[in-house]
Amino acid sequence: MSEFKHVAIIMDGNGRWARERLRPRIWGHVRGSTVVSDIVQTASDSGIKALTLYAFSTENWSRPKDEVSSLFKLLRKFLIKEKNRIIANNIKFKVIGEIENLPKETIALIREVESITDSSTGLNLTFAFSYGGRTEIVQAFNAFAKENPGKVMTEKSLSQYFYRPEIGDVDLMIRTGGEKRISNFLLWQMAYAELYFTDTKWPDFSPEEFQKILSEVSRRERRFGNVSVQSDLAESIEVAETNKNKKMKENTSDV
């Protein structure tokens, strides 16, 4: 059973993976889309409560139109193919981001799967599509201010206006593809997340590596800004020894 309640993944490296094989970028996205199902299943089997996948950022709109269009088609194909599996595995599915500019049939399919799985009690699976962390924070701020004029805002009250407040903060963020950035992804939710960067590009990312990362990071000591018990004890022992030696020197000099 995983100790991580919420894992977020930036699925990076599809285009570079394809170029290394002298293929067009979209070929990498197609291959990468086939990896998603296995990772979702692994997360579900591991007892993870929430898995958020960064599929398409607000900045990705600047990519070539044919690549953007292909990504929309891949999302639709994934949902058509995996809808029954999502339902059968009691997974609650949701897409976060500004998806109004997606094709109408894709939006309709997203809403259908969200509605069908709304009462599911298993893994909370979230696709961040046309998503930006700063935009989410600004929208949450504006929504709070509009609904609560004159009231003092707190972290707790503001967080209730985020896209998926029920899944809480991120415990572990994984980025594939070798880059070491968080790229405007879940900025608020990752305040105390453990970060893991792997050189493996997303099309080569496997359930085995996923499990290995979970195991490795679980051995880290998460302190949330506090001093660890081990460090505190070690420091206390060091201070005690220093004071003891100092006292012995003082007693010797008095003789």
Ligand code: FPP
The other form holds:
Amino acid sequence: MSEFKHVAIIMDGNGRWARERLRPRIWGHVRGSTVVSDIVQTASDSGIKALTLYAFSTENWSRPKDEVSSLFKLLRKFLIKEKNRIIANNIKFKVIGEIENLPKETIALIREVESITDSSTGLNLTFAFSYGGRTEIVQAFNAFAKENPGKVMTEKSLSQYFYRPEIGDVDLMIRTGGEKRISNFLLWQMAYAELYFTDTKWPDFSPEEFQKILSEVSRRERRFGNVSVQSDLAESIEVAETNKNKKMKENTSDV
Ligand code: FPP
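What about the form predicted in complex with the named molecule, after the form predicted alone?
What follows is the whole complex; the chain from before opens it.
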């Protein structure tokens, strides 16, 4: 069972993967969407509590129109194809982001799957769609201010106004495709996340690589700004040894 409660993934490299094969970028997204199914299943089987996937950023609206609409289509296809598996695996599905500009039937399907899986107790699966981390923080500020006029804001009280407060902080963020950026993804929730960047482009990302990353990163020591228990202990032993040697030297010179 994985020790990571919340894993977030930036699924990058679809376009380059397709171009390398002399195919249109959209072909990469199509292949990428099949990988999404495999990784969701792996996360669910590994006992991860929450998986958040960056499927479409607020900046992605500026891509060519046909690419944008094919991403909406893929989201719809994914939900139609995977709905039963999501339900059977007790997965709770949600979308975070400003989705009101998506096609109406896509919004309706999202709301339907969200509502059917609302009482599920397994993996919290979140698609960040038309999502931006700064936008999420700003809307949380505004909602807090509106509902609590004159009240002092705390980290805890503000975080209740995020899109999906129950999933909490990110423990591990993986980005495929070779770039080393966080690209406006879950900015607040990633404050203490472990970061892992792989050159593998998303359509080639596999359950095996995912498992390998989980076990590799679980060997890292997470200190959350504190000091290492082990290095602290080693330092104390070293100081005690030095003091002991000093004392012994002093005693011998006294004789
Ligand atoms: C980044 O690759 C990827 C995206 C903007 C979209 C991610 C979408 C999928 C994985 C498929 C959609 C699946 C569902 C279920 C919605 P890029 O196009 O920026 O790649 P590049 O960096 O190589 O150009």
